[in-house]
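Shown next as structure tokens: one chain only, the form predicted alone.
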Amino acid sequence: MALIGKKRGILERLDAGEVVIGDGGYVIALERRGYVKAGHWTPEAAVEHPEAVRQLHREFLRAGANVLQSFTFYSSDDKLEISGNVLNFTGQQINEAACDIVREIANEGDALVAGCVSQTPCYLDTKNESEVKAIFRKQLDVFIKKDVDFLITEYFEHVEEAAWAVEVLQSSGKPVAATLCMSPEGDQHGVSPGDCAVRLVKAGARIVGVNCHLDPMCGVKTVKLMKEGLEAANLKAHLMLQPLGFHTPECNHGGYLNLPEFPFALESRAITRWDMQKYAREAYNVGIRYIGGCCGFEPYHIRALAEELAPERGFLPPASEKHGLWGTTLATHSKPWVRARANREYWETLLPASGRPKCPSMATPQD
């Protein structure tokens, strides 16, 4: 059943100290699941198999997630034209539907619905700010037409077009969330991410962040970053990070991009749900309040999140319902070695394998 009255604004939230879950990612989950073609990675699903992103939107849901953005990556007209995944759909047919889709979702509980746009192709090509602006602006007019609860900048490289949407993005007076893929080398054009920070918040953004490219921890001490540039120009802002699911330690400037196992390989770096519960108390200690995940974040993930968060919301998500906390549930098993595993210092500590015995720790990144 839905939920009845007008739900409180992400700014409402944030101000008020509460802890935000966001979603996780959606491009890689459904390449997966078989209903995304990986190369260019658009959202076409939301009108071929609008019943497989609506599943997905319910699981981020139940595992605690209080923001579903919209499937609405890469569905700017430029980037669906030169894919050529896209035949017989229109951008603004996509976008509609995506936010048709997660709007019933989010309805399902106390989630808001964010409608993101994300960097184009023209950027690389013409560097035209009008041209570029006019392509998040037809993106907009279909948000402001689905009444989306507030809006974000995600998967840009340079904080130059990431300030350009932002610019189109808060003329709608809705909040605007600004996040850029980098690592604390700053982005694509060397611009730091402090000075990124301040550029993004004179553009009109109140919360600002990373996300993908990079593992959770580096993405921490990117936002930390961030929050000493702006407390450096004495300008506020609302701190959010939503990075990859991966383990990432050789990557820097170039992120996973640059790895020999991406896209079809990553599964051996996949991040445990223990590592998502240490990843969501680093993120809360240096003052990030918005914490959530990007590509390879998989529901349980996001239940993780939200169970280390626990003390501080108050609650427990749906699914906690079949997990126990650090693994209490594993007391009742047949197998004493199994029993004995039913505690946090086990989990805490246990470094995993990998099973591959010629499988290397590190792998060496390709331009």
The other form holds:
Protein chains: 4
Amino acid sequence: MALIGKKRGILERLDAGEVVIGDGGYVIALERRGYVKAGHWTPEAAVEHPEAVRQLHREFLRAGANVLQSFTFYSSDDKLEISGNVLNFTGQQINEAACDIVREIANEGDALVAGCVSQTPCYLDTKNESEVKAIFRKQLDVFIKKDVDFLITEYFEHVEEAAWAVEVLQSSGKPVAATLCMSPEGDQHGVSPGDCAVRLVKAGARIVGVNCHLDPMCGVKTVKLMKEGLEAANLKAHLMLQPLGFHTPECNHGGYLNLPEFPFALESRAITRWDMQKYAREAYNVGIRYIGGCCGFEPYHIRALAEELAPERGFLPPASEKHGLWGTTLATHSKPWVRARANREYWETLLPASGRPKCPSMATPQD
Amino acid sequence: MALIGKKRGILERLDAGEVVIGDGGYVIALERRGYVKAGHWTPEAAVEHPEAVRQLHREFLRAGANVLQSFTFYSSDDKLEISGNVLNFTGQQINEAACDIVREIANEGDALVAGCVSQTPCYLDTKNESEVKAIFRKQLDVFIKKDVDFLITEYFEHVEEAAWAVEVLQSSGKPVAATLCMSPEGDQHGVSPGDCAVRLVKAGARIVGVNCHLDPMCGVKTVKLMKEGLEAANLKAHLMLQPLGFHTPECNHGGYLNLPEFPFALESRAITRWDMQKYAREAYNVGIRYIGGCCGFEPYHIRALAEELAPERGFLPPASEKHGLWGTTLATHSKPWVRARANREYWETLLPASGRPKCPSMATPQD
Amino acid sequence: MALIGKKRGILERLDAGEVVIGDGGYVIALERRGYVKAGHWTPEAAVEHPEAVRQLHREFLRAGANVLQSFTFYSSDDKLEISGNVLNFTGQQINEAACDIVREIANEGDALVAGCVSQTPCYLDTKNESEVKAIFRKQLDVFIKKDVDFLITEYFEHVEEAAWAVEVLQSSGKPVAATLCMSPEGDQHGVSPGDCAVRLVKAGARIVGVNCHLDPMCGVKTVKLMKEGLEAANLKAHLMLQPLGFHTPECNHGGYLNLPEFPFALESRAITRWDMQKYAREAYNVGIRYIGGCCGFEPYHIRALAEELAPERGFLPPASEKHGLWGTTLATHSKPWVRARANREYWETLLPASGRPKCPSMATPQD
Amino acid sequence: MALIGKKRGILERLDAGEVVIGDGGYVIALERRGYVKAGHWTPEAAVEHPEAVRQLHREFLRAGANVLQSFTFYSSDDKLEISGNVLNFTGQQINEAACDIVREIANEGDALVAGCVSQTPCYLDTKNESEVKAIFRKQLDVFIKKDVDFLITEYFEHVEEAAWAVEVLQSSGKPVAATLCMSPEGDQHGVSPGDCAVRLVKAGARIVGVNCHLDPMCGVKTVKLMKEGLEAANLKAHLMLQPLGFHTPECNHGGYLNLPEFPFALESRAITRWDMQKYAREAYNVGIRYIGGCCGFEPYHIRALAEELAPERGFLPPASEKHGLWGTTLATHSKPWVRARANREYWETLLPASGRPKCPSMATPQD
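Next block, the form predicted together with another copy of the chain, ref. the form predicted alone:
Entire complex below, previous chain first.
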């Protein structure tokens, strides 16, 4: 499916009113596949095991992603130093390897490559703008060298640091999308979603939104508040959401790190493909056009987004060759009670049981 | 890590009292990755997308599997014909491709290759022994040509058909392991686990046990009944278990197909790595030495088996480089309440919440 | 509603094929009303607070009970001595008071009075038949003096002791009903329900069954096993069931005492009136004709039994004046969504939420 | 325990800083006992079955209540007319009978009698102040004639109507306590708790607070908002709370009427005595000194309030003679695992199971 000619850019697509499907979460998925260390969450696998990263990129691509993010989460030098990077790869090595891999796979389809930076330990340690900005600039150098299509700031808990990152990245001339991991209550300093959005756009972001930390329905609410903040300030930006693939109804701004189940017992919170379709629809309805996922989003979750929004987009993703919409492939099953599940109403109204009668349905977030 | 010299065979290992770690489930994992069609569950991806199959094999290998099963589930010609095999690959094409892939990856480590056959539509349609046996013989021809290390009959609901398969496969001179998907109540014809075990051993199986359909704790009970049946009949065989990676406390012999959540809303039933360690220990304690998984077992679940039994085996699997035992990598986390989770007692006693307060904890199996 | 002439006896009614509705549980209800001490469960309130006992009897009568049991649970002298009977009432004082109260209220309607004995500490201490029988004889003397209509042995964990009690009580010439608190696995010595039934009938019981310890659906199963045991032995007796008013799906022969919630946190296990109607129907369908309740049965639960079986009995109980069958009184509610609940299907299919998302749905029984 | 001399009045007690324990819910308790019709909830039992009302009053008194409310809920003539008052008692008849009963029982201990009015159908029909006030005046005439100790307006959904009631009642010179059934979001017209409190105090209420509709923890929050509203307005009043005895975490200002379980399947939501102790402590800690209950509060729940606040009050209620604090009466139980429950930590940390694995833990409120 290699395409001829230059791909249309992220802003070109969004300005035209298209839906852009994002990809899913890398670190949780690769932890479960055996390539990332929980707690550290650093992406040295880009150097150590490129085939594993390549395959996950490819699965998101097949699932319908229009953007593949470089596997460069937490790969600033200060973060790598305090984590389990036992072979002492530099941030530059990892970031370059990640860029090469993601470009290779993006070229297998119609996907753009986004170079990604995330929050730094340096920010909390020093609060020093020039030191923090120097870190982002170093990462940006790789992204420019490897000519990514656009840039994303993600997993920032403080809008101040995110705005610094945006300021650095936008200097490259490439479009910048900025997401925070925050709740409707705002960032960790209590800045409201509306104010965060304004600040990020003023720093130069063309796309703003939310990623990680909380579940999709919570994310839709927060991005809606960002939208209202922008409208009140007479600013314009595209909206983006890449939430958790886990149900977190009891969480607030501390996010899922505060759940007792984080990070090794989140299984029962995983969201079904059907709930993902609801999420895609709700996100679309509030005006979000860049719709993807974060931790917990497996390839089939991304496919669910693409299938829900197929009427708007006009096509299904490649992986839908292996998926009957709303379970229709069950229609020929040998057991009649399984055949009876081959329809939308069945899956849309099902309340799935946990199979864990000795477990609660909600936890008490810790902090 | 390629090894020099011939690998020790499955019986050699089991006769020596070693623990053999099996691999996990292919069709559910590859469905979620976008390569298998639910309801059909046929393995044409071995031809269409070998890189995806290869990568999953590799992940199970890294997780500690000593056996990699050929991705040949349901690939008898009669089954392929009634399923979604739109490109009309023959069983032979698929089985040959699968054998090549699995051998390539097995040679990256110390793993054996098992050629696998599963139940046939023909059995229920005709009950004709010679027709059914002809199907197995055709599959066996490929396994002999590709020189697999041993053979497995898996996912048989009727011991009669499984025994026919064993009779065919053992004629090759290669060791045969025979598993049924049954509950403590026996197979779908009501033959007890003890009687099933006796029948399979008499047919020529050297290893007997259970796979799929029910959760690990239920599987341990069923295999224990098989063991007692063999003892009562003065027969000897090694014991094997490859259960579901989903909690199914309310299921009986109909298995998880009868759950309303099958196959598209099983997320909340997924078992944690910690419960897998409990399973490995209980299986070991009742004398099972071939311990693996089936549908729902992701690579990290296999790693959990290998980690639990590391004291008995004397080593950890490669993927444990990316995993702190019992969560120890959390010990350096920046948030103190996450650091407090870096210990065995925490994870062993945690009762994980589902995050779904509007869902029940048990369903009513249908049939 | 005082009746003229002598009431028809318990056997007269059952022999005629009538349904006899029993009463509910006294000690749990009166504990919550402030008159019984949990853990001791002795009935000195019959002397101390007769008005409270009288009122509860009356409520069961209004709810449709055809039998009112004397409030003489655990009132053997040996039990009273080791319990919280701080005022040192004798068993005789309590039993006489209880008989007077129950007769007074039974005469307000068409109810019979049953004199009740329950298991003794003496049995477990001594296993001495003559000592144990002497205790029952002492209680029987009061029941004869007060001329109860028939006798019940209830809450016996060992059929041996129950049979001794039956032998004593039947010597009076009054009909004896004998219930054990046991599961389908049998009594605490492992005697099967069928064998228990045979033994009790041979000892002289005309009615046999189960009370307390487990929930209604479990009780129906156990009584069915008793019935089959009697049939196999060519014996005849009427069947009786007075189970818990709490859901106990995870309990076995140890009963609800082994639940972590016993006795002070059983609230969320309480059964609704609608589930009680299901119980009444199932009990009737397996041939049980004496249908009542034990701990956890409040007056409205007894009313539910009487309402479910009103077609068979031909009349509704007095308390149904204050109850619309299947919620029909909601039909005039001011809020339309409450009005929509005024029908049988609504209540029959409702799966009530616990309002406790941090609590599990099943516990691990202790022992 | 009849007292000599005049009892100290409600304001005298509260002004002295004493804790006043209220009583529990009458209509739900008497519905279950067979004397009140659900959906109508009118108190004609005061005439029809005074013994039942008397007994429930007495149980609340024994449990520690310092106030017994007249059983006059919904007994305005307009409400009686549209309800199931088949014998056509007038409001006056019912209210007089209720006053006689409650005074008789209050005199058995140190309890005050409160005459109670509740919202009228007339308000929603007409919004006519003089018509509505005429209804309250008619009820007040009875309360004056029967010389109740003080007056309560309860179960008002609109502060406007409650304020009218207060204006009428305070004209008698007797102290008036005013409670609304509202959430932290305010009354049904959206008036905030703080504003409601101010309005009720300005109308003449000396005690303000919340009753019914929502659970205790929600009630504490709402009353805290009322307190803050009064402080901001430089007004003073005593605070009162009589919440539901059911867990309603998913409800908002619509209250428990919107739960699918209302009113016939609320069992599993019932609150334990231990949670009631937590409620009493939290209510006390925010400054509430009149602490009682509403629908779902059984006598043992009121006892739990009195036991929790015994250190502050200096004494235990009569019914504590039949209750070991924190389960201590289990210390002599014959089974060791039950004995192990005889302590505070056990009950305080227990997460009680529902015994209903097929039911959810939260519902979707309807409206």
